[in-house]
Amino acid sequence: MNQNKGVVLKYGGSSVADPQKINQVADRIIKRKESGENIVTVVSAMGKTTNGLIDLANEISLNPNKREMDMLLSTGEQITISLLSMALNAKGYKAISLTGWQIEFLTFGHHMKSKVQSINGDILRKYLDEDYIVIVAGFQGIDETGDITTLGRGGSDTSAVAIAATLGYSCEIYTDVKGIYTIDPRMYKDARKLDNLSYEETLEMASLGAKVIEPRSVELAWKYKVPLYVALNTNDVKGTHISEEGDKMERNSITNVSIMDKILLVNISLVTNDVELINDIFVKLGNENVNIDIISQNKFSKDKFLVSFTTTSDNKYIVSEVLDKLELDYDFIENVSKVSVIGNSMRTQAGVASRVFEILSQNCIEFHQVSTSEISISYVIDDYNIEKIVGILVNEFEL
């Protein structure tokens, strides 16, 4: 029986976009296998396959059935796992591809946005004990009725971490960037790569717009203390390690500036501060699986109240339906993004908020909403000011 410790390797769609890249991934897996580790590899669909499948569905229906969408979208990862397993077998290594339902990757919740319930680790251990390299389809599972489900965008990261937690392995996520940066290098070419981060900082970054890693995967890793590593898919440069404590050394109060685009700001005008009505609004939005972010309430006079919240712009149609049914007076502000400054040290270093407000004031940059946590401050700002504020914040906090 193979009792070696192991690792879960996750490769995104750009890493397995064509047969040549799949063979390169196979060679990297073999190198790790030769070091004596048990290997489980989780992969996404090839390249932009998922986008292509969504486009196909939209040619059939403007509002395709979500159960059938899960059936369709899950096929993308199945293509990748079979090809990668073929590549490994052709190179003389025992490999087997497994779908979500084959490893009893049980989920609950809504189709296309399902959540992880449990995984049958014994199925995986059986193949690992027989010295197989196990290739698992990310992003997919099955629900209690046996229907195929998917975990939503970025769900392969969540799949990988959930499998690592089940097996007691570490998890390494390989992508097309060298790690996690102080700011998206596509927005600021001189961004600095971070060698170490805490789970808390990484979760805050991912939740506030950093696109390198999926928030739910970080949340799972934190909960089950799964060591995470994010790196370039060639693995020839040092990536970012994510752990309980991150970098123990004193450092800047700000670690990262994150941008979340495609934000929808919703303003609802009310003539009374009716707590029951406000509750009803958010209950109905929750029932439609609309994720609400920043919420604020202001009183302008005895008969004028404004309730505002943000969500993603793809929820515009659903929000309209809910508010129209409630016969409410509302308007949307679009073409806005959320800019967030993040850092563990903010909880012990004073003055960060005042510095950011001063920057906005000095540069005549207006904001629609602001929210805070212990380690972050977020502002909803018009898109045309994003590039300007990013450059200023990077210089101010030496990122």
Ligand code: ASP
Given for the second form:
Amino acid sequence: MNQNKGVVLKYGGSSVADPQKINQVADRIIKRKESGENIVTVVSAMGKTTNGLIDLANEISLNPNKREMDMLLSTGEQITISLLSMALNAKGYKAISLTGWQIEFLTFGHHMKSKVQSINGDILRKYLDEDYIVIVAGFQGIDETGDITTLGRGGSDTSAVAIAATLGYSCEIYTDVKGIYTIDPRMYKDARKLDNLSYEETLEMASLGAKVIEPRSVELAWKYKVPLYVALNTNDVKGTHISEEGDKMERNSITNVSIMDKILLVNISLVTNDVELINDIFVKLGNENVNIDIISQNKFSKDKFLVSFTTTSDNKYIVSEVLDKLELDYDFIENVSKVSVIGNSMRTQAGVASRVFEILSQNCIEFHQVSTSEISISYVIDDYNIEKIVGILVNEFEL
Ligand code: ADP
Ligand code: ASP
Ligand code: MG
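What's the form predicted in complex with the named molecule like, now that we've got the form predicted alone?
Starting with the chain above, the whole complex follows.
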């Protein structure tokens, strides 16, 4: 048996967007292979392929069947694995592409947001022992009925970490930015790259919209103590290491501002504070697998109660169907985003929330909703105010 150390390398869509980029990824894999490591590579669909497939489905149906969506979306990654494997073969290396179902990547839960159950590590080890570079399709699995499933948008990160956990390898996520920054560098060009982060901080950032890494992958890495590294696909600049500890030096600062866009804010007017009805609304939405984020309830006037919640805007159709069936009076507010300030310091330092409130009021920026966690505070704000608030927050918290 080959006793080499191993690593899972994950390349996202932009890193494999065309044949030239796939060839460059193959060269980088070869360099690692030459250093004597066992290599499993997980790849996403090329470029914006997944978006294109979703658009295609939406031309056929407003609410496509989710099993069929998984059948469709899983094809994107299958293209990349075969091409990357061919590129490695053409360069004289043994490589094999494998789909989710070929490695028994078992999932449970709902289509399009399935969760990882288990992976057959023996299948991977067999090929690694035979000195193959193993190329696995990210984002996809198979459920107990034998249906193809997918893990939710950005799910290839989760595939990579799950495979790393199964094999006891570390996981390196290569993307189109140099690592994890204090704020999305595409939104704020002077954002600072963070060298070290804890799993906890990274999970909070990812859950609150920093899409550089998918939250469930961080959760899995934390649970199984998989060392994570996020870096630019060329791997010629130092990226971000994610570990239990993070960076002790940076512990007491605000580490990040995250933005989650494409939020749908739903306001439901009720004539009485009917607890049973409110419960019914959320049970029915839950049954339809609608993830609810911030919920608030206010007495609006003498005879009007307002129940508000946020969800992602792709749930608009299904939310309106549920609320129409209940014959409720509601409206949608779109073009809003959730802006979150995140940092471990909030656990011990009071006053971050009040500073943010002050900033918003001084700059006449209204917010629709607010919520907090132990290490973050989030505001739902109109999209046209995002750039302004980001600039102000970055200055205020020296990000
Ligand atoms: P991939 O296709 O490689 O999975 P993604 O598009 O999912 O890449 O994630 C990379 C993108 O994440 C970057 O292009 C960047 O715009 C965005 N991003 C959001 N927040 C951050 C952040 N805090 N640090 C770095 N990148 C971020
Ligand atoms: N191709 C999928 C997506 O675009 C999965 C991924 O890229 O991680 O969401
Ligand atoms: Mg991604």
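For clarity, a rigid core is taken as the largest C-alpha set superposing within 1.5 Å between two forms. Treat the numbers as computed from the prediction; the structure is a model and nothing was measured. Residue numbers count along the first chain shown, from 1.
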Checklist entry - By the 2 angstroms cut-off, has the C-alpha of Thr272 moved between the two forms once the rigid core is superposed? => result yes
Next on the checklist: Once you overlay the rigid core, does the Cα of Leu53 travel 2 Å or further between the two forms?
Outcome noted: yes
Next on the checklist: Would Asn65 count as moving between the two forms, using a Cα shift of 2 angstroms or more after superposing the core as the test?
Outcome noted: yes
